[in-house]
Each structure stands twice: as C-alpha cells, then as structure tokens.
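Shown next as structure tokens: one chain only, the form predicted on its own.
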Amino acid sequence: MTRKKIDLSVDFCGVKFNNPFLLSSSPVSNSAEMVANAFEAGWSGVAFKTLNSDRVRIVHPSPRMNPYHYGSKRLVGLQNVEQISDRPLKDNLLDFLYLKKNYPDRVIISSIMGFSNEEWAYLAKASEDNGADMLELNFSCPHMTVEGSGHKVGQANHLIEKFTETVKRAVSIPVLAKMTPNITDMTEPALYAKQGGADGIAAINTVRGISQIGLDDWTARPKVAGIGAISGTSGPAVKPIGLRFIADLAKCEQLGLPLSGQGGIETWIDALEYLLLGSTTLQVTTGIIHYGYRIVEDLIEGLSDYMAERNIERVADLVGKALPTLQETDKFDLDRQGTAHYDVERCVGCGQCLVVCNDSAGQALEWDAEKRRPRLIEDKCLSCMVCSFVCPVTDLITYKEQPKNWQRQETEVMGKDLEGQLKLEVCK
C-alpha cells in the first residue's frame, strides 16, 4: 500500500514555513552557530533570542535557572531568570546574513525590544536590513531586570498599540505581537496589537511563579546572591495555560490573526492540541533544554503518522478544529449523564479507586473482600472518573453514558424524599 505524502508545510503571515516547527526566543536560539544545529535537525525556522539596541547594558543573574521536579518527574517545568540578548547588536545581526546565506529555505524571525519609541523603530529595520523575515514584538518577558519593559509593556494596551504602529511604519516584513500570559484576558491587548498593524500574535511567554523554595535558608529558586524572585516559569507545567489562551485568541472573530503557540511542547501530541486549538506555527524552548534539538525528529515522525493513520495530508488542514467543539460550560447537555464503567476481569487488586471514591467523589465502591475486586453503586456514581485518573491498568475504567434523564430521575426521587422530611419536621 502506497503511503500518501504528508505536507507539513505551512503558509504563516505570507512566510512559507517546510514544518510549524520553530526554536522560541530564548536560550536555544542564541547564536547562529546554534541555530544552525537546530536547522540541520530539521525545525524550519527560529524566532532568534531577543535582541535589544546595546544602548542598556544587560547583564544575566547568576544562576538564571531552576529545575522545577515533582516527585519522581524530572524538569516538569523550568524556572529562569533569563534576560534578553547580551549579545551585541552588530553580532546578532551577522548570524542573520550568515544563516540567510547557509539556509536560505528557513525562516528568521528578530524578536526585539525597544526602550523606547525609537529604538523599536531602529531594531525593527536593521532586522530587516540584514535578514529577518519576520519580527516578534517581545511585550511579554516576565522578569527583565531593567524597569518599564517587558510584560509591563505588555500590560498597557497603548503601549502595545503604540510601538507595534511605530514598528509597521519602519519594515515591510510581517510582525508579530508576543503576548504576556500574565494577564487575565489577552485577547484585549491582541485587539490593540491588531490595531496597531499586527500581522499575527505569538503566546504565551513564560508564567509568573514560583516553583521552589529552599527549606534551608527559605528563599526562591534561582537564588542569586541571596535574593529570589517571582520569574518566569515554562515547561509542561503551563501547557493547560498555553492551550487555554491560544483558544481564547482563536475564538475571538474580532480578533482574526494567525497564531504561533508556544507553552509546554515537548511531544507531537502537545504540537498538535495546538495546532487543533488554532496555532500555524509552534515554538519550543523547555523541550529542547530538556532533550536537545533532536525532538524535532519525534516531533515530525509522530505528527506525520496521525496524519498518515486519519489520511489527512496537509498540516495546515489540522489548524483549529478543535474550535467548534469547545463551548461555555453552560452549552453542556445535562440530560446526558453516565457513570464510571469497570472491567473487574483485568483488575489488580491495588484498591487504589475506593481509596479516591471514598475520600474524594460519591462513595459508590464497595469491596469485595473475598475476590478483591471493587463494585460500583451506579446509583451514586457521580461519573467524576477520579477512580479512572489513579488506576494503573490502562482503560479498566471506563466511561458509560446512561440512558437519557438517568440521573435527572435519581434526583428527582432524592429531592421529593428530602421535601418530605423537612415537612415532617416543620409538623413536629
């Protein structure tokens, strides 16, 4: 059987990219010398560390970065300190020639920040001047070391107004606003990105937090010299909020531009709940810190496979369909209820869900001592699944809808019984 050819391809912002994948703006994206390992193992392009104008001096802290562990998982999410390029500009900007020149068929995106109104205007076209194909607006950096920039910028709408209207007026490439998930709401400063000539919006950055505190001397990590701080926090572990305001913004009609997300992609199934949730192009750090440039590899085996199994051809084809089926809660059909379903011939005994059912849901376990195996009460059953979450046999629980009005029926016969006590007492 003849395999159908997969086209992970994609148009973003009129910039033919070979796959979504792309380095984020960060550690791994720092140098041409490591772009180009990263162009060699196949990601299709890079949005290059932030560069800003050499007139402020930045100086990383020592140490800028803390593993955040959970138990036996390691690096489920990371805690950085990390500036914005200490490079000076004229460096950058000759990796920008030399990789346009070595890799004419990936795409540079110059992440940049200004200090002030002219400088973003200055680095957008010497950006250009010397490469770029497309610019990333960093409004989002949450812990910059200089005052007034980053996701502060991010937090004023007219700011982000203001410069994104300066930097249009300077270039002709395409630019994107990277958005601060530090906020409440994104799609409003995205509206006033919009406003101010944004082609497309990048997010999130990386998440306000604190992962760790030592229990020895009581401070957060990284520790420099003494001194915590609430900085930004990356990896697996803020995937859900990734995912969570990629939705929002491609949900929003008013809104309308494409997507780059980024936040917690390590495997192909991260990339593609993205990609269904309404991302073109994906961008990645934490995973590569944790495994190296080669997860693009996995990344493009795993992604082409579905495609290939769901004969689906085009990546681009994947792009937000997710979308129509993601409601308000109020959207949900409460007459379709259900309860947790067991195949007690493949259970181990552990006992593990009437531990969770008991303490933590509708306490409809009992067990059966002689067999070791647990039955379930449907009728107090609150298909929550807990017991599901915690079993180590994959797919023993399951989830079985009743028939329609089931638990509609229990509480009504429940709220009569509970009317008539209280009539019982009111008589007394």
Partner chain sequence: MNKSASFKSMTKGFGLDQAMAEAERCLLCYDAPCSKGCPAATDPGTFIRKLRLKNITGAIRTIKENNILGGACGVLCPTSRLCEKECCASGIDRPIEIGKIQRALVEHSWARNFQVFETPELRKGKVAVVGSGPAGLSCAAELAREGCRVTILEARPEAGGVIRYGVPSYRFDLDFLARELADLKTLGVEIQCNVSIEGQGGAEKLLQSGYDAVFLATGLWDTLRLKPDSGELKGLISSIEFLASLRDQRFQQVSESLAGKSVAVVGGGSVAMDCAEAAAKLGARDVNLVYRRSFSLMPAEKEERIEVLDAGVHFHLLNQPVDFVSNAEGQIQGLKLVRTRLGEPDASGRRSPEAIPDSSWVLDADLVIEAIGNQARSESPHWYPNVQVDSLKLIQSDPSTGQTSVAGIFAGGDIVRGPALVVEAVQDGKVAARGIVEYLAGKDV
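The structure above corresponds to the form predicted on its own; please provide the structure of the form predicted together with its partner chain.
Here we give the lone chain, stripped of any partners or molecules.
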C-alpha cells in the first residue's frame, strides 16, 4: 500500500478528525494566532487553553516553567506552574469564532474549568454557542491553588460526577473528562465521569513533581520570588506513566469510553504506542514546546509509512491492539527461560556489558583482555538483558530462548565454610 492512500482520519465521540494529532490545552494552544499556525502545520484539532469565566483574575507565576535535562539532552521533562487562561473569556471566544470561520475542517475542543455548578454550565454553554465542537472538562490541573478546582476535583469523585452532569445538561456537544494521574487508580474517577454522562476520557494531565532544586539557594524550580512548589511535570520523562493510565482505562470494560491519550508524545512511535494501548486521539504539548508545531509533519509521515508498510488502512485498526497481550505479571509462563545471545563479530570492545553484568547481574561474562571481547557463560546468564541496554551496537546482544530442559547455574554462595555459625530457625 502506498502512503498516499493512507487515511489517518479518526472518529472520536462522533466527531471527525483529519488525523489523531491535537494540541493539548496548554501554553501551545493559548490563542487563535498560535492555533492557526498549528492548523497550517497539519494538526487536526486543538484542546484550547482552559477558559476561565473572568470571575477570578488569573495571573501566571513568573517564571513559570523549568526544564528537566538529562546530561546534555535537553527537556526530557518539563515542569510548569502556568494557570488556566489569563485572557478574558470574550477574547478566547472570539478566537474560537475566528478559527471556526477560517479552519472549518478542524476541531475545537473547549477546555473549561469552573468553581461552581453554575460556572461550569456557563462556560460550557458559552463554548458551544461560539463554535466549540467538543468540551474537555479540566478536572486535573495539578497546580491550581483554589479548593474545589483543578486536580482537587479529579481526586473527589462526587464532584467529577456532579460537574460532568451539569455540563451535559447545558450542552449537546460531546464532553470529555480530563483526568489527573496524581492518584492510584484512574478508572474509579473515570467511571464517575461516565456516570455523569462523559462521552470520552482525556489523560493524562501532568504529574505532580519537582524537576530541580537550586544548589545555591536550596529552592525548587521554577523559583517564584524565592518560593518553589510541587507542580505539573510533563514530557518524555512521564510517558511510561501516561501509557500505563491509558492502558488501565482501555482495559476497564465497565468504562468503555473512547480515549484521548497524552503524556510525552514527541515522535510517531510514541503516538503509535498510545494508539496501540487504546487511545483514539493524541494530544501534545511538551513535544511542541521543545520542537514547535512542525513535529506534526513527522507524526503524520511516520505513522502513515508504518501503516503503509503493514497494509493497515485506518488508524482505528491500530487502536487497542496491544491490549490483549497486556496482562498481570502472574500470567507469565515461568517455565520458558532464555539467555542473552552475543554477536561478538560486531563488538567494538568497550566492555560495558562486563561492567554491568558483574555489578548488576549474573557475573556471566568472561573477558578477553587482549582482544577486548566478552564471552558469555550461558548457564550463568540471568536473561535480565541489561548488557543489551548499555551495548552501543544495536542488536549485537539479543534474547534467545533456551530449550525446556535447560538449567541456569545457582548463584554462588560465598560463606559455605561458615555454615557452623549460621543462625536460622526453620519457619513453621
């Protein structure tokens, strides 16, 4: 199949999206000027920066973000204390009208956050009346300071149900509930949202975290006039957490709602993983903060080529495809064991495998100091595969399953001659 024939469009809660890629509600979707540029680049929709009703004046802390770097790799994570939109409601709604007029085939999801039933209903109605195609209820902003708002709602199930119900009564467009990951089990609040009438779930919002402590001032970053705070962390560093929550939601049969996945998506591979675990649409912020709207070209092209190579015609055919094999760990077949396998011909001789095997695994490698090559003692190999994680040559070290009757050596006991001194009572 050729890439040209690939149709990336998805149906999500009855709304058509040209592709699964949306801006999430965040600094990258703050105004129509920005969103128009994103639409030009190829994004199919936007969860607009969360509206506020002008009742409370919003002032963003300064500075408001901090990077999490790893070595010289920049922005592996991002911490952000920005609040909901600081713009007047009218300005945001005019921006909706502008976008709807100029980009009628793109989807506007209005993210809203109220502080009372009336306010939720008011914002929902105002959004619907001014062009929003969907709503996203922000139950999850991790750094709102007002009780009864943001993630504090996401942690209070009855409020989720109540506010969702209120919104659903006020509008006829589909409603998403956006969930916080700062809880143990997301399915529970999601079910309350469903109870309130939610049409879909968006997850995850940012993970409460601390990205950095200043070593001179002993203050967490971002430092706002001498004060640090725990706040929302996002980006590739949180992707494993996002994937886990999406999988939890997707596997919850009682829930059965379409999902908008997000959390650390930068590349088409990240996007595909979210699709395979059950997301239908995908939202991005930190990837855009790092690289700009242009990354959508790579998301689209990469996903299309993947689908073309495998004759997969529709994105819907990928959604949830990794779920059947995703089981609890007690489902593992422990009778099937294996080892690492070394293609030593390709070895460059760095010996990192030896270091990690000695210090964190089975001491299963011998070292030819002259030739600088490892040799695997197969029956000592634990098959942890950490050697392959540090090996600089891709696929030099692979996993090999061993036959059924294969036996691993037992771990060396150093104190055999001290048995007389052993103090151990038999467990009854």
